[in-house]
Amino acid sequence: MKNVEAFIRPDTIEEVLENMALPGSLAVAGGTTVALSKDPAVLRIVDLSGVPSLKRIETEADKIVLGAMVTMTDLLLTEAPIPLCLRQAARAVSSTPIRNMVTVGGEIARGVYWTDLPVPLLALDATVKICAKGSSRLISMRDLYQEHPSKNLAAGEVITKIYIPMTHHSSAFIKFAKTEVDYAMLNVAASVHLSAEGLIEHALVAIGAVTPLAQRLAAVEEALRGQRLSEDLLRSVGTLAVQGLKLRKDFRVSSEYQSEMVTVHVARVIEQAVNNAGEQK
């Protein structure tokens, strides 16, 4: 970013939005991606780390509210009742120094295929608050990820909060990678709501890394509704998960291997989410 003229560190969200409204402004969260940018159009960097309201984890009556500058380490250490799949995904993000830097808002905004956090946020039906000078709007993670999030963020807009409804009994997340700190070959998450009789009343399942963007598996969700967990059901939804899925080319593995990963781990994460229900009520 050789043309940068100013580095701004505002104290309030209002100051952030004032600066972001100026041409050539770029917001910086954890900085793990922006530090590599060579965009000559960037004239000013707006550092979000000085805004206390963006670092909070709050519990409301029916939702968890995450500030965009909450880090993966914050998610691991908080005493707030955040869903298990979110803690698991935060733990799966690279190494401790990286987890200390990577933020929730940054993970959503960059939209890289291997990014871990969007998958559980999709499986939790999260909603994102996006602000600009003089305006704000809410958009579901599912809608935000219909295309690359950069195409849904206008100039001057900044992700400020993430809302997670507290409506799911249980959840789970699985990352499949060559090593603990490697980029994911597959990310998958599930959240389920069980009836008193143990039937799956409602389930959300999301997948990433094998696809260009994280996405929900609507056909799998529909197949789970009203069903009781069984080996036959898990085999069925594991196979269903691959059907119609547009796999991303990965030099590390073949498309056949990717398909097998999806089949196995979609079934496995659903099984874990259901079995975790007793611990997560």
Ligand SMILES: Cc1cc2nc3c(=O)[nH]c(=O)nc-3n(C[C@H](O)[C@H](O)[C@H](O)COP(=O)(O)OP(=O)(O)OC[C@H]3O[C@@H](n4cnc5c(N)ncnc54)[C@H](O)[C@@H]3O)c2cc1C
The other form holds:
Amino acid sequence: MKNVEAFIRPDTIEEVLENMALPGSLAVAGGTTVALSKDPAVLRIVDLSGVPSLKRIETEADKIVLGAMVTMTDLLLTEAPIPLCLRQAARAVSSTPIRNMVTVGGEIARGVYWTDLPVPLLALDATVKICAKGSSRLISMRDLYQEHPSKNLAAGEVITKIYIPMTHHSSAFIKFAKTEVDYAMLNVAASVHLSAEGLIEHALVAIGAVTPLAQRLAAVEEALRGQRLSEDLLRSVGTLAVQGLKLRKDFRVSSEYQSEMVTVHVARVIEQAVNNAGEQK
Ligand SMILES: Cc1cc2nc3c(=O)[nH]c(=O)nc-3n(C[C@H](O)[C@H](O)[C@H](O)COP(=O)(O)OP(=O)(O)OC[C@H]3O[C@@H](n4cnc5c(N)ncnc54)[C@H](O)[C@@H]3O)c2cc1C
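Having displayed the form predicted on its own, please output the structure of the form predicted together with this ligand.
Full complex below, order starting with the chain above.
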């Protein structure tokens, strides 16, 4: 970024948005990707780390509200009753020094195929607040991820908050990678709401890393509705998960192996989400 003329660290969101409205501005959050950027079009870096409200985790009646600058370490250490799958995904992001820097907003905006956090956020039906100078809008993670999030973020727009409904109390996340600090070969997350009789009233299931972008598995969610957990159910939804899935090419692994990973891990994450019911905050 040889053309950078200014590095600004505002302490209010209004000042952030004022600066982001100027041409050539780039937001920096944890900086783990921005630090590697060589984009000559960037003239001004706007550091989001000076705005206290962006770093908060708040509990409202029916939702958790994450500031965009909440880090993976914050998610691990918070006493707020955040869903288990979110903590599991935060823990799965690389190593402690990286988790200390990487932010929720950065993970959503970066959104490469192996990025871990978008997968549980999709499975939790999270909503993202995006602000620009003089405007703000809410968009579901599902809509934001219809295409790469950078295409849904206009120049000057900043992710400020993430709202997570507390209606899916039981959840699980699994990352499959070669080593603990490696990028994912597969990410899966599920959140379920069980009836008093133990039936799956509602399930949300998301997948990433085997697909170009993290996405929900609508057919699997539909097949789970009203069902009781059983080996037959898990086998059938595991098979269903891979049908119609556009697998991305991965030099590390064959498409047959990817299909097998999907079948096994989708079933496993649903089983874990159901079995976690009652054990989670
Ligand atoms: C060695 C290493 C290993 C890693 N391993 C993993 C891993 O295993 N799993 C994983 O999920 N991630 C991993 N990451 C992190 C991942 O690759 C990205 O670097 C990270 O998601 C970016 O988050 P950040 O907060 O550092 O964002 P930044 O680098 O500051 O920003 C990234 C992009 O998002 C934009 N942006 C940031 N915040 C906002 C916002 N609030 N609103 C709008 N735009 C915004 C920036 O302008 C920039 O374009 C790793 C990173 C490194 C360096």
